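Only one chain comes next, encoded as structure tokens, the form predicted alone.
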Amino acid sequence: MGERQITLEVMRYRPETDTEPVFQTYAVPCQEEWVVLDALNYVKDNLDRSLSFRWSCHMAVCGSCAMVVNGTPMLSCKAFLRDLPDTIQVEPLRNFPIERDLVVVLDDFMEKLRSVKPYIVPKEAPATPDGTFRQSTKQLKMFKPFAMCINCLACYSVCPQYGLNEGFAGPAALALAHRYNADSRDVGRKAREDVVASNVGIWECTFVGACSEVCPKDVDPAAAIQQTKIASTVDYFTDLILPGRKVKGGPGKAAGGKA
């Protein structure tokens, strides 16, 4: 099979130069096996050195290069040609600050992400002759569907609440929270409560579910959001029973905050 001519709508923002965002057009001649990511380069090595845009393994596991194509955000490297039209219109990231091209700011998720501890906070160091901690299968699968984030972020790209309130962890962090929450060698849970059971944590989320929809990994952030609703549920009234057991945070309630 001979080479496709596809059209290439690439979005452009130059800072030195752009007042705002415009469209610009390329011919791309392609082979039946390309991706998105394969017809960027070519423009980049072949028509337009000034193109900007990131990228890294083209195996689907680094997740930079995630960008929004003919509406929809994906990673670049597993959106194939011969799915798509003969004209193809990339856009960078929604809701995030274009710094170049299809380059976007990340900052500000980098520091949401530090806000929910994404890491385990280790018990003691069990009792065992080799002092490691063992799982059980289902243990395992606690925890498992929820690890599998690469952090592309096309779920801050289409969740409503992360582009109206800025405050709003985002459903990738909020995720993370909840992989290291159930994993059973984890005891940071109250460490990561006076922000994932706010009003700028789960409670914000309305449970549209498009972050679910675009995950390339089928993380399923909103279901791992919806499950620390009931855990901190759970938790509030619990402590309505218990008074002496302080427990942060509760449904509609913020740590410390507004209802």
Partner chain sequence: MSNRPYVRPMAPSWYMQEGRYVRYMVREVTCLFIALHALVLIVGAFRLSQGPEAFNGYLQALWGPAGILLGLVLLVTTVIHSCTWFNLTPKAMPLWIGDKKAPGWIVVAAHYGGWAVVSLVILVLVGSL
Given for the second form:
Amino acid sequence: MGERQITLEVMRYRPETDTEPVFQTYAVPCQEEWVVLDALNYVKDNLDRSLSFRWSCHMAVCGSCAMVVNGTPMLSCKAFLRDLPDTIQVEPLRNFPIERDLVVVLDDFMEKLRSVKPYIVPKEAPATPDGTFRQSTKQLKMFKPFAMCINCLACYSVCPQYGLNEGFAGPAALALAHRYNADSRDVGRKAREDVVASNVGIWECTFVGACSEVCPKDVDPAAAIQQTKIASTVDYFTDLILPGRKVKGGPGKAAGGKA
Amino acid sequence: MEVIETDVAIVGAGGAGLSAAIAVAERDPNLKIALLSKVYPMRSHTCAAEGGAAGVAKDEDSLDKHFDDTVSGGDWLCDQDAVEWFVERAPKELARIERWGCPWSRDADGKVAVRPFGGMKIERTWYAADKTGFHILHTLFQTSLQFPSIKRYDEYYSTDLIAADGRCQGVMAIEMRSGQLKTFAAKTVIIATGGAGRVFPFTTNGAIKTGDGMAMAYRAGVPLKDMEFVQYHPTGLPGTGILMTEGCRGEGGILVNKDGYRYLQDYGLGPPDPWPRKKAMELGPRDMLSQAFWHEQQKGRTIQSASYGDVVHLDMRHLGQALIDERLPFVRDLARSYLGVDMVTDPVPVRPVVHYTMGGIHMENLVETPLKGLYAAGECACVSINGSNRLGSNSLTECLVFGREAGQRAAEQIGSLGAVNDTLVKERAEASRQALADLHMRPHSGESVSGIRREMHDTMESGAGIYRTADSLAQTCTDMANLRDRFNRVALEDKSAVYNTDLIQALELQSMVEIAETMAHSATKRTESRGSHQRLDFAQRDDEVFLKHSLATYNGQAAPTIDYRDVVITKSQPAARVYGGDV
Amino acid sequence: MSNRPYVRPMAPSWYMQEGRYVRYMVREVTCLFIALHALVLIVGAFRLSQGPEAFNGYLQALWGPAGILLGLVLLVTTVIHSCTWFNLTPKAMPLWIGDKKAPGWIVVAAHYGGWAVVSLVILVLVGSL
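Given the form predicted alone, state the structure of the form predicted in complex with its partner chain.
Next comes the full complex, and the chain you just saw is listed first.
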């Protein structure tokens, strides 16, 4: 096991004493196979007990430890030192208020997630002896990739639309809305359109595509949003041509948006 | 101090806590629910469970077979009435979260697929590729968002139960973002805080699994049951302890030593062929597989890796890339990233790793603790359906089945419990405030959180690991008493209020030190070998004396008292555990 | 709440700060050139309606140095705009073959193929006039 000296520049913000964030530098003796999170834990355990950051699973599934490493948001438990230079700059996720150090305020996301109704709105109870729905391989594949989101929020950190427009529901929430829309067990698309197809939903997305580039779980929120736009547009025009079909909570300004 | 009044306070928002919250909300939407967690719900460690959740699904399977596998897997330390109750409800709860959207893997006919796990007569593990816990957790969390009566208190660290007048009347918790201590005056409290794997250094458990709920109940006078039983999972990645799911072996993976020999055949699990075969070889129970590794290590037949010490190889190359990518994509990625090994082309180095605490809060009636108004479910609770060694894939189901029951039981009994006693609650709250203030004010002494944690890890691993002796345990008991005493002198270096993780880690360490001590003392007193508790000096199971649950009771600054209680036997008399053969 | 979260403002020049944002802005800004191209063609149609002399003047302007430069700029930006959007189409329009999702390049290739066919038809039509 090789040892390697790393200079860790960590953005600090202590709301009780700091007026704005500052970088603090730590010299960290690291093992070659470490990830950035290991280096942060070394600091916490040996150099500075006051450094605050979130983490838990250390296996890229709980989503706690996303932060901006050398300019790019990533899970710090999967940011390998072997892929990084000797000086590593770590900041909290961008586009979120900083609570303290690397800890950001997540209230906004939590509310947005709730707003898109991310749960099954069932058609009817399955009439099978075991009480489960049947689902074909294809039906499963249609939504499964979008169900892989760990809510790490790296996507919000790079989404300029979220940065510019606080109201925007954002990539992860909209991807999860699409995940349920695309699930064969669900009939909640119309109910979700109140938010999803509103002026804080899909039409605020201008398809920058950065969300999908940084997603550590290959969820592809950009794809989810574009597909929702198409479905929503089709809905809008179908409603226009067949007014009798109109259902509560139509797609709003659907056709006015940019595809 | 702010007082939040609620009907049900649930501490922990993982699989069990969310199940409980939803159950309360469904049963009576007028009940106020406070769902507290030291992390956001989707960070809970349920998300790390990989392989699947057990519940009878196939026509040729039966509840009796699930019962038998569970009870023999637990080396007859399970309460059999509870196991019967559990296996009957298991498929119903798994079907319920299917209807809530869990993306279970499917058979060609569209039915939910099942895979075999270790110690199972027949395949009954429902799975969502190899991220089953993750999908269950997110399905539960997202489903819970539709219930307005569930009020979440995310990132609230619970410090103490309010136990007064022979009854639990609430819980104290620190709002981490402000540092303020708040009182949750609750008619009922459900603990669902998970296990305590973090008392050991090498574990699959996330940083949050520090046993806070167990410790809170323990300090409030509720005994901790069967704490000597700690499960080692046989296949963890060396270095990080990342889990290679039992599903790897369920799909046909094999374990070999440095000679390429399937060594499990030497430990009562063979013959090796035909393969794959249920309840044999690599599909034996976790305790026996981990113990076999230890013996191979003693014989010098493990593989010496320069960077990671002793390992054996988990070989899945014969499964082929298509199957691996369909059913084990996550662990393939984990092994590739963290170890640089692609299981499609190379065997994966693995070694046993601390995974699960069978022990936990003593349950008297499935989900009720001896303290009125206090319930528990999930890994923190000892029902006991897991006995001395949990059957793989029972734990996710346990969270769903008992989480739901805890919620329903709390909702049902709330009427008969009546209002909390404000004066008593205030008194307890003041005591908690004072204790926290004392911790903040403590002068520097040279003792540190990280230092004591490291020493606790060392003594637990060396003295209370896979194999134990009277001497090793005596040393660990002494060390732990010493560490508990020294913990009283730990001073915070960070005195700030907002998101003070120095403070939270200190409180977590306090929980861990208390729990580690119950493990060491319970293990010392159990002079037999059973399931995951193996004594080199007492190699046999002793049903005459030890067909009993141990109960560790809190004694303040003194060591815990260990008592015993009979195991409930209904239809399966203790017998030899038989694996391998021509099953 | 006693805490004081810090909000980092987004820099007005945010789109210059990362390669991915610059690429995005190039894709978006080139749509203006598509509009400009359309305008040039509309002017051409308008001049045609004013008689042969007017239309010849329009053609001469296009063949002047400025006109050629404009034509080149329009060609480059139109190609950039079209290609960047073509490359994004698999995200918006995933293609399923049986129960398998087809690789994205098929969707992209179909767009380029369609483009080639339309261009060919136009060329043939123009050539036969």
